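This document opens with one chain alone, in structure tokens, the form predicted alone.
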Amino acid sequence: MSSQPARRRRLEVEDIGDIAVVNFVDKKILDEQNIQMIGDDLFRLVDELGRRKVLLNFANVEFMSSAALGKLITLHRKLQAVQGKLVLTNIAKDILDVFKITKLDRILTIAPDEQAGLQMF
């Protein structure tokens, strides 16, 4: 048996038409290593897989550190650079409050639920 720990999936990606719908596996996105892996996986969607429409569904997420916000901004910029679009949905009230305080709600497209988010593309 290998001593290398299996890399746990942090994201589940489902394609709905030409939109990559991303669901987070973890309820808490807090530690730096997890945030780095999530960021890498999200960036790969755009950089390697050529995705232009990405919907992030936060339905499962209860807590998120500010370091994770940086990854979202980077993803948003990557998509903007290729005429793509990022939409965030189902954000818990506490996390949404942070988005409002940091004014990220003015930069990022936020929808109340996945269905509304899909219609924003």
Contents of the next structure:
Amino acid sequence: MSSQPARRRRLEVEDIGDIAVVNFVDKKILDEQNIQMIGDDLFRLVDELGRRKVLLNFANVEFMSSAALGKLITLHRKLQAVQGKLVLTNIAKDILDVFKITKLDRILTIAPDEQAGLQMF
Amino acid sequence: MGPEHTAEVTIASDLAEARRIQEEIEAALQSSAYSERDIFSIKLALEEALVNAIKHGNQMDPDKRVSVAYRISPRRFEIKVTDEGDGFNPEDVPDPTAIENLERPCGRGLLLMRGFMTEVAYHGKGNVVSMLLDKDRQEAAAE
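Please move on to the form predicted in complex with its partner chain, as the form predicted alone is already shown.
Full assembly next; the chain just shown is listed first.
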């Protein structure tokens, strides 16, 4: 391939105290390449930027398949390994069922909204 | 559109083509007055089935194709996805909800298809999957 497509921003990261609050730019988290890049950006927060508290706000996300779940689990494990914490918030009802059916709601911390999520650190 | 809509299409082992089929089916479901919830369920199950067919079935081989046949009636959505791979035995897939597997990064597609659709069945050597969303049975189960 002679040229790579321009790398666009997929996450908005805001610092609230020592917590990295992450919003997704995309409404649909699909496609392997896209998910790979989202995963890389999320892992960079922990591996390179040394963040230990990460809140993922799903308010903008309307659709997500199982391919994205692997990245969330890896992020959760990375944070656990450094005594950090991952909290997910504002998950739409349909997508919440994705977490319930896969029973990932038992290992991931899920809060109804960002305010409640911030209290869980 | 009449009360029933059927179509049969064959696509290359390409996720962009899969996306096009998904959009076509979503538009047809919207014209048939399917609820947002039902459309989400079908889109998710279809995404998982097509990714399985293209990635795991056809191993992304550009010479292999995936055929998709579906029927939309007011109360039922039926779809069959066939790939040209070697198939698999769904019983061999480890249970991703077992404690020891919960943190594994993959293997949840089939579970989600079963969770969101009324019926999911594999046929032949396992390279054909049929799925059904029956509104009456979904509503009865939700009560």
